[in-house]
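Here's a solo chain for you in structure tokens, the form predicted alone.
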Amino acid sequence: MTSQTFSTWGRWVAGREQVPPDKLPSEFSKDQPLKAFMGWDGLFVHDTAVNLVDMARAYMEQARQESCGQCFPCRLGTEDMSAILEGICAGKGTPSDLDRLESLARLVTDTARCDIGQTAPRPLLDLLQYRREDFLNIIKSKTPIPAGHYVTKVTAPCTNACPSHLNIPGYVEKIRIGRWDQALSTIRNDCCLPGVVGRVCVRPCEFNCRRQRLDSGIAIRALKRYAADMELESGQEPPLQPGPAKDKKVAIIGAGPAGLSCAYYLGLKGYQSTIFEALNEPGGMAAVGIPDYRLPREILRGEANQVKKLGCEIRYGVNVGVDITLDDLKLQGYSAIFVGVGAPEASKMRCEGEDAGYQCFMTGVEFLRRVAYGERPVEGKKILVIGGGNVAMDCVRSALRLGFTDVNLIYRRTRAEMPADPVEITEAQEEGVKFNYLVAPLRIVAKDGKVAGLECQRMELGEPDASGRRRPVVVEGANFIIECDAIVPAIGQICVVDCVLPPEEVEITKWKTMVADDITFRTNQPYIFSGGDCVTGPATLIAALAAGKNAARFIEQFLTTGQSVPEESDYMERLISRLGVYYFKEKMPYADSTTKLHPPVMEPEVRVNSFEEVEGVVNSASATKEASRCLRCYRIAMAAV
């Protein structure tokens, strides 16, 4: 039998399209075939040797363990189904057990409040419909069957979308029942900067929330911040304890999110680390690239201090590659090195005059860095910012707070293609930023060595490019000049790993990023690991945190065993992501009309006058109400390997 003759995967009750058999993954890891897969959307089989009855037993046992007990049918139903399947596999089943199984499975599917109960019985019902004979043969033989080897993972659409795979339904549920402290413990299992992420995360989880299929997604980021704010308000110290002290130490280059995260999770295991940071404070680009109105510096510093309490030393003002070298680190007895230097330099605009050294021309990265240190980096009243991402939004909104009265954003596509957070775009518009769409820079106009304007081209949208966004095409003969006092391009960032580590020591790409294994984060040098922007190129803060967390696990493995080998759970995560957890066309069996929580924000006319935090604190009643909107969309995945 192959997956072509038996596959129910992709056959949603609500009408999901069938996944073609040739599109179903057949490999679990590089050297390990995938024999069968059982999950929330059915099952498929590649190897006829897999005993599907035993696999159903293992799957339902996992469902029993995951059932929270808050709804009666699921708690008792999964327990009964698990017991019946255990009996069948032990050679003690009867034909009537199958009718009982089917009845229970349908009852739980129809009455459970959350998706553990609504989806877990689905593969069992498929087996009872298409492979009932397998059950009857085992029942007839009265012979116990051996247990197979399975890899199990519990996920959710939001969890799968989060780079660090936070147990989002878990911490949201804790908030619902009033236990913000337990919610925070759950968050810290996978995210060491909850107050930071609760303010500036780009929220991939929210864009993969199934609640959107009913009305609007859960305000996941706001709930994370709520838990962190409650801890601050209570005055309680996080219950963090370093693990038993180990005799090996780790050097970490960069105190940005990746480096802090790596140090945090190593500290929990008892490993002392030293972070070497070029700036004079922790956070990397989060400290000098995200304005205080979005991320107050005391929040970032406070959470970085928790990392230090776990045994990490941070040495500021140290440029690795200049003040200290790789050889120096080895001589100082560091057994492993983690590189998390980020992407601190600006991309070129490819615009005539950008390298001429004109006054009041400055990259967005440098502009925000100097704003962070209390400067007004460029002079004048009218400023042009080029770009469409969050850095560009930070630049225009900071310019307003610095006293510029005519703030313009130049973007070569339309708002629909802008990669910036929609909330940032809306708030910038509320504050008075002027958006100039379908405009691209061509030439900087200068007078007496100072910026005087920008010659631009009109654009129109053509066919989609590699990113899926429609490609901007020049409208011939439609050039024009915008007069201005300052120009700030914010179109992207680049890495400078080659300035930190010698290329002869580590493999570096033409984009000046490090080459590292995408699971273990290990480079071609066994003792050097790397993660975050300096490997992937500019990405998100939560992705950098995830890289640091996961790298710490493989660094510990290296320090303990001398190896860094992916675990089955790592391959399972990859498999689940390939299959896809969130189905954006899903038709929900009912409609609803609740309203998503929107945290209070300072009025535009007030907030533009200072760098005080724009977003306010969510109260407990609002947080509880929002948490109760969660559908608890857990999914159980099981692979036979």
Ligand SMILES: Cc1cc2nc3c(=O)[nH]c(=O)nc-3n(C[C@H](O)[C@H](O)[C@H](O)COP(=O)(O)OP(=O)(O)OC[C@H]3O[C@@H](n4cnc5c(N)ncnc54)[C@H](O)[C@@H]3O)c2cc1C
The other form holds:
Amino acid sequence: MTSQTFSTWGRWVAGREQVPPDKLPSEFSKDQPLKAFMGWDGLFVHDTAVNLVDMARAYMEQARQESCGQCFPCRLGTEDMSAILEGICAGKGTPSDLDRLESLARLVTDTARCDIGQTAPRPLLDLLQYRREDFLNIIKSKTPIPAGHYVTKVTAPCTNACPSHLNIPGYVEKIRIGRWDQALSTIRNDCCLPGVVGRVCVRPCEFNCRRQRLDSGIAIRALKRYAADMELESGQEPPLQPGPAKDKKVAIIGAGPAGLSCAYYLGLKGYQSTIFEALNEPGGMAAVGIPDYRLPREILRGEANQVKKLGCEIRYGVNVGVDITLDDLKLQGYSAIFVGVGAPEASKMRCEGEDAGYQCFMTGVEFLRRVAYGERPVEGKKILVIGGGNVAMDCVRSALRLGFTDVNLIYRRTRAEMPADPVEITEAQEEGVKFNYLVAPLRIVAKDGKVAGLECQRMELGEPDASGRRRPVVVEGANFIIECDAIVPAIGQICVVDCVLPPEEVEITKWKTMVADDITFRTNQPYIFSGGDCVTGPATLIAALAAGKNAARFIEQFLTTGQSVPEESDYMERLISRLGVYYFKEKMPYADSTTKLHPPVMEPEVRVNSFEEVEGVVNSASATKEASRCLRCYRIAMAAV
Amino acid sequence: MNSLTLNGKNISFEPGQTILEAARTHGVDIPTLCHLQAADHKGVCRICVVEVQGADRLLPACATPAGDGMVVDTHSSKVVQERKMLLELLVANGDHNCLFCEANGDCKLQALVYEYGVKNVARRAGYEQRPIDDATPMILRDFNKCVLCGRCVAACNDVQVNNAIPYPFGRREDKPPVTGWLPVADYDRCVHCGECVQACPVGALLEKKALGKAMTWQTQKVRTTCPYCGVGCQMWLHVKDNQVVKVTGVEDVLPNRGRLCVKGRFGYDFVHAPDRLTTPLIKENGAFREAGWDEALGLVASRFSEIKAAHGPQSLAGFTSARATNEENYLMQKLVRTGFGTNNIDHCARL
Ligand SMILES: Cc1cc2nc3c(=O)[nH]c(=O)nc-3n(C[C@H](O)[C@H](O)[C@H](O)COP(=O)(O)OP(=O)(O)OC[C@H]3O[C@@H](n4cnc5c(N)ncnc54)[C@H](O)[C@@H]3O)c2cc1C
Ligand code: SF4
Ligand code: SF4
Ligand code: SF4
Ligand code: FES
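Alongside the form predicted alone that was just displayed, please also present the structure of the form predicted together with the named molecule.
The next block holds the full complex; its first chain is the one shown before.
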């Protein structure tokens, strides 16, 4: 059997060697081996029992269905290739069919406009080159062959990088043709807060956009925001309808992105849900973490309101674990529970004095939460913020807006290692934040119980650590004190799910995160599901939305069948991610010089004076132009299992 | 800097030019079918593909920027073979019988099929007849001849911005069979400007009024200025035996760059209307009689002079029309100011 396995995987995307079969995934799921795989970069076969001719037929039929009809070779070629392959598999093929197939496949890869047409004929071309006898045998036998079962999925480099796998080329194209309404419904299939995510997403998609290989990537986030802005401006209600009402209801703990998303997709299916939220505001960290100058609160409230319209009630001011327990919820008739309580507490700096309760010392999340409620939580003119991530950026930029005139960031490595978004760093610099690199906090200097300064260590970069970043090491004898009025550490958040759930009932980790299945989001209790930051530790909005969306699907499965087991498409998604869709080294056949759309931003001198939104509106002409830069890198994956 | 090798010859190009533009500047012809400059519509038909050294596929000349040092072959054997194959596929997927086609002689597909020596292509087995849209008095849409180039869609939505032909493309699976990808007009939005007809490279969209009137080579094209309004659109009258059989816009010139409105394109019947005035008429005793120009103008002049003498220049006024040319409007105000001696002159465009 092994002698017959073969692979052409990797030969197509320019500049790569073929990957041998034993280096490629051979497991589809725990109990299903991956027998064969066809995709954009060729094919590989682990199990010789797979009839590759039939699989090629099925693959081409899928390509035919995916063809958008725009360009001639793909529209006409996939149709003809598909018909010929159908004929061969029905026992009606002739040897000359193979030559015709080959020239059609060549024509389509050579001349099609997007990756559907350019990549779909590749496995067929490989088969015609290496396994022509397989075709000839079937043609000679003149007997139909049975159709196999295959799992298919369409992806793209950007789509694959997105935790919620949005159909990005799909919605970008809708914007190109001027249909923001259709773009929004495509977005809403996988992301229920378009205006929010369109503003503050950390956009892994953009870092995986294939257009970067050509000149600069697509402004995917800004286009999402554009679609959401257009809907707001039009005054139209989003066309959202709750599904036919079901008699089972679901309790959701936490109205953060994960909880809202779970309620939204349950609502679309007709399930009523009740969200229990400790705060008096929806959005979780998006509301009380992310400052208003990046995400105006009314946008978040508006989109949370849409979730309510789908049959979800939010009960504010209810602290689950204190005011009400899981058992109470069960007694109240909720058939399933989703836990999305986030990562609300700040990590410790391990710095002397941080637990002393000094005035004007406050953790970043607490600081931002109070700022979100309109307070000025610490006093003075000079503030130190410790950390190099996005939360630290939010703290320094908020401090400027609160009237601090001397705002300093303290980071123990250098700018190159800073995890914060480069755009955030630049904008903070423009606003006048002072960046102190290679400095680590050692001791808080206090006077009369109030912060007076920070004793720091000078650092230098040593050997790379596990994360690949160079480890900062202390320069001995170079300690110094920075005088200041307030100190805000923002070096990370931690979870405290043990406060919400009795640990004896639900499995949690030593980091106090929930243990949940990475596909179904089910915990060790069949009726309790969990997702978002409380499972992963502090992550991103879109990851939390994805968790809520997928959990809703498995909650529905649980409520209808009593089970929650992954579907083939879930395994397929995982397989595709393992193979990788974006090739950082792909060589493009020509060079281009278009530039990415940059939405307008308010002038630094103006924007530091208030919490007004920094980023402005993109007009339709720029949005259409940006959308037309998309290369439609759709790729079709098919697995025989 | 900015030079490439085109069919073995070194040529220079302007930054930002496509391969197609660079080639055209140097007199090298690359065939196109879908490219519609005015709407920046391109990259659809793939007829313009060329071979670029080092590229793993062929590249569309209309949509690929010219690059420094590129080595381009516009007619390599591979290119010619694939263009020919594309044309064969097109012919097999439609009703392309030039004998019965109004566009015979004025069809990009026909010209390309001839140029590339495409022969005897049978209709694709399983080709299903597409609808013919005969719903309006002006435009006939025979989708069996449509090659789905999208030019009419771009012309309607991006050139005239009437948005009356919804973008038809999208996953085959999401579309109804047969009619799914057809550029069907939404007549609630269509203003019958006929831009789509002018954009159609084949015989799928036709002016109904011109049907059966003349074969392309029997007409003479006469360039003129549209008489309807003051914009001054440039138009071609297609004339056979001194009869206007069709009107099209003159491409690439101002002010209209090929565009016309419903009146300019379709409202030409008056030219040959039997009840059209051909001489001046003078009304006497309640009835009109034909008169010569000298007599008529003499009469008008003498009456105006009488009024002016009896009641003064302020009793006269002039009012001009947007259908007159700028020059005519200028002369009119000159007449009113100097001849009549009044500033009572205005124009309908100010109303
Ligand atoms: C300052 C800051 C800036 C950020 N910026 C970005 C960004 O720009 N882009 C991005 O993608 N991500 C950003 N993030 C991360 C993002 O906000 C989170 O990953 C996301 O909000 C996680 O969603 P969640 O629903 O899992 O948890 P959360 O948003 O934390 O929501 C949890 C909710 O549960 C409630 N809750 C907790 N315990 C209980 C209880 N016992 N009973 C009832 N309710 C309870 C909380 O009040 C909260 O409303 C940022 C985070 C912070 C802190
Ligand atoms: S899917 Fe891509 S390759 Fe296929 S018709 Fe559309 S643009 Fe062309
Ligand atoms: S060019 Fe378009 S389809 Fe390709 S990766 Fe970028 S956004 Fe996705
Ligand atoms: S009707 Fe004409 S212009 Fe429109 S898509 Fe068809 S062939 Fe092209
Ligand atoms: S003319 Fe270039 S693709 Fe149609």
